[in-house]
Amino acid sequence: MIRAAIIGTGFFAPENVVTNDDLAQIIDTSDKWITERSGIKERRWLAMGEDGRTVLNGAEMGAKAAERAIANAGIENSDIDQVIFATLNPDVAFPGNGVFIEELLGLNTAGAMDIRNQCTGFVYGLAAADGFIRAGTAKTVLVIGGEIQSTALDKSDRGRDMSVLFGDGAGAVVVQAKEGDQGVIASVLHSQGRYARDLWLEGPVATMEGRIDSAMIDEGRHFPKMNGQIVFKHATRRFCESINEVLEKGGFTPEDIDLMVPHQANQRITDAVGQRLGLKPEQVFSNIAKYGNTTAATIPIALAEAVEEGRLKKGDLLVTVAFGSGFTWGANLVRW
């Protein structure tokens, strides 16, 4: 049988931390406030340069973290015959990040596109890696979760909710054509667009001449917008419901999880689908408090750092989570 195994991780994290505190001086919150909500302590921004621009842009952050997978996966860059770069906000309008990964690691033209699923979309790319490999079309695929947010947030008290959230990075896994067990065994994925305006960024709008205007901008619509309440209850049920469903796919039950690698949205509802699947800390992987979101950078980077930690090893059963603006959510399940 052939699978599509991760045989390499890697990620980038700006230099930059951003505290609660540090948010503290300019937004009408506190370390106390953020952290009992969210479990976030810090998170990292990309630093300004003088012209105004971020120091690095998305695709570059994850060609840096793609380069840490390839040396960790021990291939070479011209064995990638296909990417996808997982996000919410590309570099332009179009094209795509994944060209631009194309361009800078040298891919002899290999295979790119986008997915455009934000907070699931690690889970939708890891999905469809395995598709690639299981048809044939592809044996070796790069898979990116790259954002950058906080050139997006609203840095004043009306967005305070949402800007001492997100985090910028990147996270990348190799996947390549293995025969035996290792692998994806099964992804589930799924979407319910009713809700789509509860965790949205409205503009710019492609139904609009010039696709923004100076209304849109005063009442502060170009800015990411949450019902927190909606978003939390709407999550924490889904993300059972994905795992058990990729497990019951699977033919495995919760006991046989090794570790469960979540999409880091909220600590809270990290800690609520472990209590209720019946998992152990040691089954669950956080680091939140330290990224905070990133969106769909979130699980990638949480690979690559359990890797380095020693909390995978080879066989060990992995499941992959999300949910997120769509609303959409889904889940992989992994042979390690």
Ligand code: UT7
Contents of the next structure:
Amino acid sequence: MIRAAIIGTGFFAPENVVTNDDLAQIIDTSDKWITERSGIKERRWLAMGEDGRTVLNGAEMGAKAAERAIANAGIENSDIDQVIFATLNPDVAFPGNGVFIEELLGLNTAGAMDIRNQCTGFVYGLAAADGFIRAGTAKTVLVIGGEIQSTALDKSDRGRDMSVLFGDGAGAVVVQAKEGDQGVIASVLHSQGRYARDLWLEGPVATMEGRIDSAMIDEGRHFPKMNGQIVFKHATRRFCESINEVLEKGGFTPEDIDLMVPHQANQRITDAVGQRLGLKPEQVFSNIAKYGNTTAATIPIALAEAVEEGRLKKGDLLVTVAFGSGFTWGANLVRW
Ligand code: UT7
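Would you generate the structure of this protein in the form predicted together with the ligand, following the form predicted on its own above?
And the full complex, kicking off with our chain again.
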């Protein structure tokens, strides 16, 4: 049986570390509040160059993560026939970041597709890669999750509930058609648009001549907004539901999981999910303390770190799970 096997992982985290204490210098917040509410101690925010732009763009961060994943997989760039780039923050309004990866890595006209599913982008991207491979549309797919959050955040006291949570970074996996047990066993994907406005970035808007005006800017509608408590409640419930659903599809139970790599949204969410499913600490991966929430990038960054730390071994049963803006949520069940 042909399966979509993850054969390489890599990540890129910008050098510039921003600690909770650094944030407390510019925003009315504290290390104690951020640590207790989210588990985050520090995050990476791309440094600014003299030209007033970040020193790297999102596609360049994605390409760095991808180069590491390609080297880790032991393949050549020319082996890739499809790029899937998950981000809620493309570098420009269009085209999406996928085509810039084609250019940066010299992929010789490989297909490029962008996924706009926010924190759930990587889970959707891996499911799409699995679909392409099973259908014979592609043999080797590069799935990247990458985000620049730092330039979009409201770094005044008004935006403190959001700005302390998010970070920049990119992660990538190489997914290849393989005969055997290794690979994606099942995925589940869900959405509920009635909650779209509980976590969104409204402007610029397509329906407005010029797309944005000074009233929108004055009201801060060009910054992301979140109803934190509603997101928290739904996230915890949907994480558990989708893990159980994807396990059931594969004929497994929570105790069969070797490693759960959840979207790194909040340590309290991860802990609540682990507790509800009766998972042991060694079954759950967390690195939110170091990077914060990098939306579509959290899972591929975590996968690459889990591999480096020897937490994922051949034959292990892996579950990736995410929830985010949309609301969207889902999970992948993978034999490593
Ligand atoms: O990736 C998916 C998207 N995001 C998530 O999954 C995040 C889900 N939600 C959360 O993680 C939590 O709701 C937060 C971490 C965002 C907030 O935690 P909370 O326990 O729900 O706090 P809260 O919103 O109820 O706010 C409690 C207090 C408020 O003050 P008052 O009204 O009680 O006086 C806030 O104004 O904390 C205040 N607050 C802050 N204080 C210090 C909000 N942000 C901050 C801050 N520093 N950065």
